[in-house]
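As C-alpha cells, one chain now follows by itself in the form predicted on its own.
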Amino acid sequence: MLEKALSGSTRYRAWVGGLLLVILVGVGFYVRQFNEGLGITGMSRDVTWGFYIAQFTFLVGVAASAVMLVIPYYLHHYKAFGKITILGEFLAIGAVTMCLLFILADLGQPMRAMNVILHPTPNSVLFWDMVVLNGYLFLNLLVGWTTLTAEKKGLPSPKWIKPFIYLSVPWAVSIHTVTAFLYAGLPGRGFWLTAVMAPRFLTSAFAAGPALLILLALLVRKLTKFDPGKEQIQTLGTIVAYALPLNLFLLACEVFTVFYSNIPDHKLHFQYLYFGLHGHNALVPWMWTSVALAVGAVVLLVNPGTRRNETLLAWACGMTFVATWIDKGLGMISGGFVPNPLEEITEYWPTLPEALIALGIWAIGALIVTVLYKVAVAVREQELA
C-alpha cells in the first residue's frame, strides 16, 4: 500500500519537497552537533534539558491522545470513530517517532542509546519509558497496518489483533505517565515534585492530541474526497472541551497548593514563569500568551453554538494546541530548572542549531503523517469509488 504515497498532485509533491528540505537541513545541523558536541545548544551545567526533552514530552502527549479514539470505538462500539480512528493511531506513529528521535537528539551522541539495551537498570524510569515508547510505536505500526489491510481487502479485522488493541489503551496512558514520573521522581526539583504531575501531563495531552487530530481531519476533507464526518469532529470536540478545562483546574491547583502553602523554593519557579525573577523574564510573555490562548479556547469549546461552528473550532483548536505547547514544550522544563536548587539563575534559550535540528524532527514526524494518512486516504476513496 505504500506505494499509493509515491504518487499525487503537485500541491503534495511540492509539500513533500519542503519537508525533505527542512529535513536536510536539520540533518545538516545535527551532523554539526555530532561532532562539536551538545556545546552549540544552549544547555548549560545547571539546565541539562532543553529544547528536545520539552519537544519529546509535548509529543508523547500527542500519541498518548489516541486513546482517546481507541476507547471509545472499541471498548464501547462507538462506531462513528470507525472512519478515523486509524487517523489518530497513524498520528500516535508519528508522534512517538519524533519523541524517539528528540531523545536521540539529546543524547548527543546517538551510540550512547545503547547503554539502555546492553545495561539495563529496571530500577530507573528512564529504562521504562525507553520500554513503553517502543512498545506503543510497535503497538500503532501493528494495529494501524492491519486493520487498515484489512480494510482494503473489504475483510473484517482478523481476531487476533484484538488483544494488542485493548493492550494499547493501558500502554497509551503508561507512556506519558511514565515520562511524567521522569520528572516528578525528581526531589531536587520543586516545580516538578507533585503528585498531580501524570494528571496534569494526561489532561494536556488529550486536549492537544484530539486538537491536533481535529485540525488534520479538516484538512483532509478540504484537500480529499475522504470525510472524516461532522460528528466525529463534534465528538472529538467535546473531549477537548473536557479536557482543557482540567487541565487549567489542575494548574490552579498546584498554583493554589504552593502559594497558600507558602513553600519559597516552589513559589521561585512559579514566579520565574509568570513574573520574572530578579530582571529574569525571557518566558513571561510566553506563558502568559498560553494561558490567555488557553482561556480563549475554552470560551470557544464549552459554548455549544460556538464549538457547532466548524471555524471556530478550528480557532480554538489552533489555540489549544498552541498553548499546551507553549506550556510544555518551553515552559515545563526551563521553569523545572531555573531557578537551581541553590536559588542561582542560569536562563535558559534554544540556539539557533538546537532550533532548527529540532525543526528539522518535526519535519520528519509531519513527513511519516503525510505518508500514512496519503495511504488512508486512498484506501477510503477507493471504498467511496
Contents of the next structure:
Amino acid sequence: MLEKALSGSTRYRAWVGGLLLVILVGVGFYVRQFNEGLGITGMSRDVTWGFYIAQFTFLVGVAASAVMLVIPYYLHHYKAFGKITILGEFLAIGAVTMCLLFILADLGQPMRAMNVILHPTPNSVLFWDMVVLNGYLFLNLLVGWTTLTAEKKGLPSPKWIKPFIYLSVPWAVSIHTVTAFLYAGLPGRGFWLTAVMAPRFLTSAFAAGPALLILLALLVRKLTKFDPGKEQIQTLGTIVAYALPLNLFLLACEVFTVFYSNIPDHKLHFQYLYFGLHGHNALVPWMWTSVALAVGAVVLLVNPGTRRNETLLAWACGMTFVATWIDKGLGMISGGFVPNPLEEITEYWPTLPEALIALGIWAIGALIVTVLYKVAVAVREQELA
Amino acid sequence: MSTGEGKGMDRRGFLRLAGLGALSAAAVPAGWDLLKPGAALAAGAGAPVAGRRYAMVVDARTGCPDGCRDCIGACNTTHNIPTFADEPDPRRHELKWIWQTSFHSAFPGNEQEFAREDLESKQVTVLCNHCQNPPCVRVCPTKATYQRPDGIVMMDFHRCIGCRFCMAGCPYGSRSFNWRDPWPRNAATGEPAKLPNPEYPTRMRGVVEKCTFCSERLDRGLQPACVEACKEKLLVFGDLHDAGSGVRALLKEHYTIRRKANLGTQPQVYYVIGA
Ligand code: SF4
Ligand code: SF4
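Moving on from the form predicted on its own, please list the structure of the form predicted in complex with the partner chain.
All chains and molecules follow, beginning with the one already shown.
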C-alpha cells in the first residue's frame, strides 16, 4: 500500500520536498550536537530540560488523543467516526515517532540509549515511559495498517484485531499519565508536584489533539476527493469544546492551591511564568498569550453558533493548538526549573541550532503523517471511484 | 510414575532450585536485592564494609575565613573538574561538586526576619547530601546513579545516558552535566589535555556527575579531599554507626540542621549553625 505515497501531484511533491529540506537542515545541526555535545543548546546546569523534552511532552498529548476517535467508534458504536478513525491512528503514529526522536535528541549519550533496555530499572518512571510509548506506537501501527488493508480489499477488519483496539484505549491514557508522572513525582520541584498533573495533561491532550485533527480533516477535504464529513468534524469540535474549558478549570485549581496556600516554593514558579520574578520575565508575554488564546477559543467553541461555522471552528482549533503548545511546549518545562531548587534564577531560551533540530523532528513527523494520510486517502478515493 | 516418585522429583527440583538460589546469592550479594538500584555495581571491587554509614558535618558557626576556597580547590583538582573560564558565560556549563552559596539558597524557607544578621550574609558550603533516600537514584533509568551500602550515592560515568532525569529529581541542585567536552583535546596536536590529577578517570561530555564523598580515597583509607584541605577543620567526615567518630561527637554536642529535611530524602550532610 505504501507505493501510493510515491506518486502525487506537483503540490504534493513540493510539500514533501520542502519537508525533506527542513529535515536535512535538522539532521545537519544534530550531527553538530552529536559531535559537540548538548552545549549548543540553551540549556544549563539549572534548566536541564528544554525545548526537546517540552515538545516530547506536548506531542505525547497529540498522540494520546487518537483515543477520542477510537472510544466513540469502537466502544459506543458511533458509526460516523468509522471514516476518520484511521486519521487519528495515523496522526498518533507520527506523534509518537516524534516523541521518541525528541527523547533521543535530548540524550547526552544517545549511543547508550539501549542501556534503558539492557538495565531495566522498574523504579524509574522513564523506563515505564519508554515501555508505554513503544507499545503505543506498535499498537497504532498494527491497528491502523490492519484495518486499512482490510478496507482496501473491501473486507471487514479481521476479528483478532479487536482486542488490540480495546487495549489501545487504556494504553493511550497510560502514555500521557506516565509522562505526567515523570514530573509529578519529584520532590523539591514545587511547580510539578501536583496531583492534577496527569488530569491536566489529559485534558490539554484531548483539546490539542482533536483540534489538530479537525484542521487536518479540513485540509484533507480541501486537497483530496475524500471528505471526512461535516458531522465528524462537528463531533470532534464538541470534544474540544469540553476538553479545553476543563483544562482551564484544572489550571484554575492549581492557581487556587498554590496562591491560597501561600507556600513560597510553589508560588515562585507561577509568579515567574505569569508576572516575572526579580526582573526575569522571558515567558510572561507567552503565558498571557496562551491564556488569551485559550479563553478566546473557549468562547468560539462553547457557543453552538460559532462552533457550527467551519471557518470559525478552524480558527478556534488553531487557537487551541497554539495555546496548549505554549502552555506545555514552553511554560511547563521552563516553569518547573525556574527558579532552581536553591531559588536562584537562570532563564532559558532555545538556541537556533536547538530550534532547527526541533523543527527537523517536527518535519519528520509531518512527513510520516503526510505519507500515511496519502495512503489512507488513496484507499478512500478508490472506494469512492 | 507413582505419586511417591513425583514427590521425589519435586523435592529434587526444589533442592536444585534452592541450590541455585544459594549459589546466586553467594555470587551476587542477595539475589533479590539486585532489583535495588546500584546493588550489583556496589558489589564490585573495593566495596566498603557494610554496616557503615558515611556522613559529613559542616561546622558553619563561624563561617569560612574570607575568600578561602581551599576545599573547593582541592576537590576540583582531585576530580579534574574544569572551570570553562574561556567561555563567555562560564556559569552556563559549570560543573560543581562542592561550592558556597548564600544561607537563603542553602536553606530556602528557613530565613527569619529578626534572626542573627550574620546568618543571612553567611556563605554556606554545600555539596551532594548523599541522601539516605535519594530521589536521584529512584529516577535514574539505567542505575548509573546508585547507592552503596555505606550510603554513598555514586555515579557510573560509563553507564549514564545523559537523560538528566536525576538532575530534575535532586532537590538540592547537587548534580552537574557535561554540556561539552570537559577537557577538549588540543585542536592542533590532537593531544588529550593534561589532567590535573592523572589518577582520576576523566569523563566524557553528555554524562552527569557529582560529589562522591571521594569514595576512591576512602577505599584507600584517606579522608575526602575537601575535609583534608580545610585548615579550619570546619568539615568533619566519618561513620555515623561508629559511636566514637567525629561526626557523632559533633551531632551529640550541637543542634544541627539538614537541607530540606521535610522532603524525606534524609540528607547525610549536617550543618552546625548556631553556638
Ligand atoms: S543531594 Fe541530590 S544528588 Fe545527592 S544524593 Fe541527594 S538527591 Fe542525589
Ligand atoms: S543522566 Fe545518567 S545518572 Fe542521571 S538519570 Fe540519566 S542515566 Fe541516570
